[in-house]
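Only one chain is shown below, in structure tokens, and it's the form predicted on its own.
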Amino acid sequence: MTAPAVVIKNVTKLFGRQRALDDVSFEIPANQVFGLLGPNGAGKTTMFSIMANFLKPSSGSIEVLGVDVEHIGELQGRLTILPQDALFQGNVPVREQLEFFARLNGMTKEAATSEATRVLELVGLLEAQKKNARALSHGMTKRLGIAQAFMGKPEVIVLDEPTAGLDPVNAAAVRALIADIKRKAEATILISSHNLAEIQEMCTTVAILNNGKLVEYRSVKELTQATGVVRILFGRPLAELELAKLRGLPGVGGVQIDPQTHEYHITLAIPAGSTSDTVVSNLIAELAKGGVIPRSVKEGSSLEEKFLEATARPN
């Protein structure tokens, strides 16, 4: 068996009489790309504080790849964190700081130059690599950070709401270079992030904070399969005839509209004798008779769903 990438073993963090994160463990498996998931103030910041080891636990630990992160330096260029918020210094070229970072984890100037390159190209900020990080928008910022903690080959990448800010055509490329990182199994990357349909779509497994316990640790798979859901993405929103319709089908026990990824969450009452798949056909082909046609159909619930009946437990 693989070991885990990742061991958070029994962590709590007090802030005077408040506990941050109370009692925490768990394990994030290797070459996965995991996902770290709370409302705000549940703990996640302090939880990658901690394992870059900016804080301290009060008590418990954490292991990447078997060092405790005490040691920290035994992890150099094994272990990349970009923060919500990565700064840059503001009058040096964003090419300089690249190459400087590049240096600081061993490598020679002339692989540096050719890594700040590829890096570069990979986010889409070649064009702007004379310019000062000041210069840059929101947006490229954040690609820059994602340059760098993608720099070398990082076996652990800790990646802090890594498409907010993004347009969704730079978005969509951070995804896809994650796809691909997942794809080939060649790092373990641990994302937060609050694009809950993002998370959906590129974690294996997930934990979820509340309050600073840990409520909820699944596979996405496991936390999302439900029989008797069915989520239905329509080419538009539905018109009030079109839905009404929809609620009156046989089969159909309640729809539900996601807000976020404008899904209908349709809740099916099966009859006896029949199955999802019959009921799911028959609204189909009645909704297609008024040229209702769905772009998708996803049998299960949203993540989001889980998260907010996750989150809304007594802890």
The other form holds:
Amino acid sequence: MTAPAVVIKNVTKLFGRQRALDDVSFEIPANQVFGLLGPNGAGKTTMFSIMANFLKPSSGSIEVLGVDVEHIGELQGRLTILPQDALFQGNVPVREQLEFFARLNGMTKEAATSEATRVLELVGLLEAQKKNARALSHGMTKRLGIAQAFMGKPEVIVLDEPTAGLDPVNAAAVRALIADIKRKAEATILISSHNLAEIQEMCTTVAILNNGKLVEYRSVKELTQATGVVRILFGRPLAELELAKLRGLPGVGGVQIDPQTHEYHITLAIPAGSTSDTVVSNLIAELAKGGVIPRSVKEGSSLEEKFLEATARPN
Amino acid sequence: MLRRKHLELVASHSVRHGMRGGAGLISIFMTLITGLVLAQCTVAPLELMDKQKAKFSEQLKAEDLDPQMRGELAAQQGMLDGEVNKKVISAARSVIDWVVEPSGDEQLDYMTKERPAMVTAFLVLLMLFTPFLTCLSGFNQTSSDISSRGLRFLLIRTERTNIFLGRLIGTYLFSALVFLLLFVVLGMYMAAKVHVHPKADMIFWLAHGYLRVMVFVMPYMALCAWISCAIDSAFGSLIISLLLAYMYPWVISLGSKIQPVIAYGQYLTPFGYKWWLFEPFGLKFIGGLLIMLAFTALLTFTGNRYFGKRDL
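Alt. form predicted in complex with its partner chain, vs. the form predicted on its own above:
Everything in the complex follows now, all chains and molecules, and the chain you saw is the first one.
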């Protein structure tokens, strides 16, 4: 079994009397894309900031790749981060900043130059390389932040809201970049985002923070499938009779209609000796007899539903 | 862990972008203006005498000049020629005596007779403004990068000590370059304007003065590094640095007028030892040097310790 990339042990962070993180502990497996979720003010950025040693924990500790982040210099280039809302030096050209970071990561001058070119190409900023950072738009600044986070061969990459403020094309490009790293299992990526569909698509495991406490920690698959709910989208709304027939089918515990997505949320009541697969295939076959063909079938809840559920629970 | 390579990188980046946010530009401008104004104040009486002599020469050239008048003018011109050195030295001596409160005649003679008095007068005036000029150079070592969170891009790549010390060294070197520019300009200015001292002596003493001023800059630069990393606002850092640099000596100076024993309070800051750097080479001079280094080390250590522990 491979060692976890990040180990968070009983981390508490106080800002005055405000408890931003409250005795949070969990581990992040290596070479996975891990999502850290939570409503605004839940403590996600605080957690990432402690992980990168920007903030000191009031108690507890974090180890990244076996190194206590108090000695972050020992990780030199193995941990990178896209911090939220951090500004680059305004009057320093983009390329020069990246080369400076690469040199601090331990690269030679020549290697730093070529690495800066590589990451600038990666995020589509090569044409802006001579511009001062203050001349970049918000989206371009974000891409520059992503570029510096992907420099060298980092083993742990922390991305605090990487697609916030990006246009759909660039957001998709960032997701593709992450998917590529995930496919090659080259690094552990930690992401926080309010775009839960994005997290569901990219992440293997998620942790949900609420009011500074860990309220959920599971694999995305486990989290969204553990509900015994199947969501079916039909080509047209079901007639009363069809709906009644659906409710009467064996293994169907209840049916609800999502007014926004028009999906039918079918709660399964799987009879003894049966499985969810047989129940679902049976109900699709029965409905097809009446000419009702499903357009999509998804099992489980969306991450958003689970997120709302988890953050609504009293801590 | 202190890494030499990282220190060099951070320091050289800091020097290259010393004009970050315009603070460096203000520092260059203010240092040059202050230095040149002080030099002008020092050289002005000499220029006045030169103008007077030129005027006598012009008048002596007039063909219809009364012989008695010609005699008087010639006598006055001769007197100016003969007295100028004495007058310059005496004026510089009184300025130095007033500003420096020298430790004794030995120091006064060293500053005015052994060394070009006019250059010394300029140097002692500059020393009074050195903390001010240092604060202008050093107030923004980290403060604006802390408030913009730009420092975070460095924090994951090197230890905080390397950032703190690298920035401090870089800013000090930047300041040294600015002062060097001032001294080079002044060297040329004095070489052209001041003829009461041998040029080589003036250049030599200016070079010495530069080194002594830069020693005095050190503790104040370290103070600025500490304040800058403790206060997230660049403007706030500037104000607090200036207050600490000047407020305390000012209060001590006022207090000592009421109760002379308060004057000893000046020895709690580098300001109290600044004239030790203008002693003839000996124990007191070396003591001054060591005290400046000790203050620098103490302030650097305290600042670095604070920077290492605070949230960024």
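Numbering follows the first chain given and starts at 1. The shown structure was predicted, so the numbers you read here are calculated from the model rather than taken from an experiment. Take the two forms, superpose them, and find the largest set of C-alpha atoms that agree within 1.5 Å; that set is the rigid core.
Relative to the superposed rigid core, residue 257 undergoes a CA displacement of at least 2 Å between the two forms.
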